[in-house]
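In the form predicted alone, a lone chain appears below as structure tokens.
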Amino acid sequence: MARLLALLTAVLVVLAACGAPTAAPAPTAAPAPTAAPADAGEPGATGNGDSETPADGVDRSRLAAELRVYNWTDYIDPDLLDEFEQEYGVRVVLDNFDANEDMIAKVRAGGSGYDIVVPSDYAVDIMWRDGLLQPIDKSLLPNLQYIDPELLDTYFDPGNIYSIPYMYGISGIAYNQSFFPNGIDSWAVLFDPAQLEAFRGQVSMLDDERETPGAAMRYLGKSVNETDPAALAEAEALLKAQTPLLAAYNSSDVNRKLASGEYVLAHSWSGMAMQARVGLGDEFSGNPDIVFVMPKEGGVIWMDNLAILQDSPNAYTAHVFIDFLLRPEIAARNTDYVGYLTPNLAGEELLSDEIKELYAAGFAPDEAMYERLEWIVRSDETSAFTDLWTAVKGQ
């Protein structure tokens, strides 16, 4: 945890020479809250007039009978959400995204109609300045103490203001070892179309505006926040090279297509590899053969953080959810289920033997893999990347 403090700090220290605040401006359209959010008046509310509070902390009355969340896929084990709808009787309405991109497009829309969303490090820095996201009530997760000091008080969203660490990962490669006995250890076997060639239509790479061209730059030897117009027309000549020769630019199904033998080779988050190794529940079963790597050249490490809209009429029912969510027990569930980091310290002990131990043969970052990662950032010129995607994708 060392390494990814100081890869943290690394981060603010960037943003400030570049200019950036690295402390959230105190909000303005909705103040931090200084008593528990009310619910009261939202449809479907479970009031039953009962002001006792239980010895959970948790006010049934003021819970609505429904909450929705827009969340990654294949990111949380989907018993949690009965098991707390039993609890609770709240029935969570889950609905799945790909790309941050598309989720804050959809939000700043307006009327979504969801209540948590779950944005990268990253895209929590742009939410929150557009003012999409609401204060966090720390006074009711009272399992925060759980979380690492470590991954608190980011570069992204200082104090914790608009958003607590849900899981986290590192993107690298994810491939199927009986077609490289030899193993894989740098980003040419994508780039290379002489290397990528034997295995044209067998390989996907992850369709997001920042991580595909992100992995490009670390193989050109330089930042994924990169932006010089140089480097960036060299970006993108490499990766319509590539194109051809890919399956699919893919960020939903890899997990399910590396298992199944139809994708050899992939672009991946670690915990997406990880579920094709072991099966995701009841969905599908593992391969074996599925070996995750982090190539020479480096690659991203990157947190994903739950957020409540601001425009969501469930706050209170929404700081329950979050604050179940960060029970040891229960964080460690979804952890063995999802296959990614999670930050509850209490949590990651209650981990399964299996999930370690392959979180040790590199599904997990160890020490000198964090001399390799580097997180993706938010500046003025980022936007640049957009225009980047949208050549390449529409070529």
Given for the second form:
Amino acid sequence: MARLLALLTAVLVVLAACGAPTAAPAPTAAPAPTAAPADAGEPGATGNGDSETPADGVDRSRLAAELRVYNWTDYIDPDLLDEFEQEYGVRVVLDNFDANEDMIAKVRAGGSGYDIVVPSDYAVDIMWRDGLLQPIDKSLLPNLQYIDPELLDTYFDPGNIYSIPYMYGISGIAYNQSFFPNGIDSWAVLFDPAQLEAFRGQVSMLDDERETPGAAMRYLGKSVNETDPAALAEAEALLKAQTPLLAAYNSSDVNRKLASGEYVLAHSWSGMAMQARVGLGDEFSGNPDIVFVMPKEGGVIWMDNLAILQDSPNAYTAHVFIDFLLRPEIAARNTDYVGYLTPNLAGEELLSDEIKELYAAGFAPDEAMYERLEWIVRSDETSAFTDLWTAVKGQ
Amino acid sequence: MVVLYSFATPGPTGRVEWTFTLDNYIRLFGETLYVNASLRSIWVGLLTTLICLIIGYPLALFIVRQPARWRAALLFLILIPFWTNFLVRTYAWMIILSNNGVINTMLQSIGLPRQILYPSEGAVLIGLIYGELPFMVLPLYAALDRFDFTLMEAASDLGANRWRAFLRVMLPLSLPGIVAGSVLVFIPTVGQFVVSDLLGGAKVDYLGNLLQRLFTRSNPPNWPLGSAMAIVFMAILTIVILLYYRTTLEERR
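Would you mind generating the form predicted together with the partner chain now that we have the form predicted alone?
What follows is the whole complex; the chain from before opens it.
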């Protein structure tokens, strides 16, 4: 009888723990929530009731056994996941996506089962407005102090209520310098058919309905967010003339195809070009001829962010994982691996010399370049880009 | 559900607003790009079906004419690729056709220049035919297996040459197999989007790509338009298949 009572009590405790996170406010407007859902214990917790807190401030008893992360392809050093598991006993399951739109669609459908997602700037904006993200409890992120204040409190998430900077980068041109001995300084190499013709079938553009028309807009001397119908028509015509000369629209394995020589020129994110240059862990080796340039007409700057899904059952563990990634030493190793730019100021100093040199050689923006860089902003008018992109592909 | 969605209005963030509208259907028929994608898909579907039939029919006939113990083994060979995931087989084609791939390496070793074989629409066609061929061969095999080959002898006794005997006797009697195989090949081919993304370099939209984009990739997603498209797509397929059944099967009577 006593056993039965104990069992019942245990079940009740677990049920109460389960119920707690859903009681958190579901933010739909722009609230500054006070109740952090992560305060509750987690249903999957393996704890034994002993709430002794070790020196690092992480309550092991509240950790879940597994954490599910939905991240961009080739966007985290897999060794770090093993290290996290060794340190905390939490297995990190990783899934990949290639476009914000894909990720949002999966999350919006509900029951995705993911805890952490990595939306870009404008995607954070969409997601928190739709109530897909839960507020971050900054008291659980002591390492947030290392993040560059200039990259906090952005237009897409004022006050960083829902997101923490992960990596940022720029979108420009990656090319194989053995084919372009004089270098490249303009989008014309991609948008002037006379220049592109020579490399027919060996060139790719990002498969992205904002980035790709955005590049065409910059070539035309317009903003990447320009929605004036005349400019849209002009960009559409440029892209339609370009399509037949391309090998592909590709946002997933440009790094591998540049490194192998299949592409000699590509519209690329800076880190993807970096991976083509230095290789990616055990995945593939680099090609020393790959160079990255931000054309003189300018291009896109973006930032990807760590965010916790509203329906994540493991919010506490998710915070612990985010804080782990914010450690300067971890951030530096991760950045060395993926080749993008880290918002972690302390981590930046710990980067390898090779990466630092390549940053200086154009894989990272310098002071002068910032004037040519622009954020993609989403508004009611920007759905015009969906129509443009559909028209380009449907020609 | 899909029918309901197709008359709704897309909201600014991608949520569906329940305001009745016919705009989705008007857009589908009014804008050339949707019509183009549909025509392109149907064209590729027909082409794939036709080529599968041209390759599949002699293949099925060949297998049927073998001694019984070989037949099982040959059918087995046709089925083996099925054990591998369709995506894996498509990636295999990428490796075979790529610039540094198997074919180009062979071409170079005999002194010929490299060809850009992939990504291209030809590569899409190859991938589709490869993937769908078994769906054509199996129904044809079933139909030809039931065919009584002594009828061919009877036909030639009555003065028909081989070609005429084939056209007037064997072909009509194997029509159910041809119809079943064609439908099995045509439907998935028209709706596919993976093969055209992987082997075609995601450069042009087929119906399946367009649907995928409307539901997931676009920003914001447009479920109502996607639903309308799915309905029209279904209607078109139904009509095409009914027509096909009528013209081929009723002819026999």
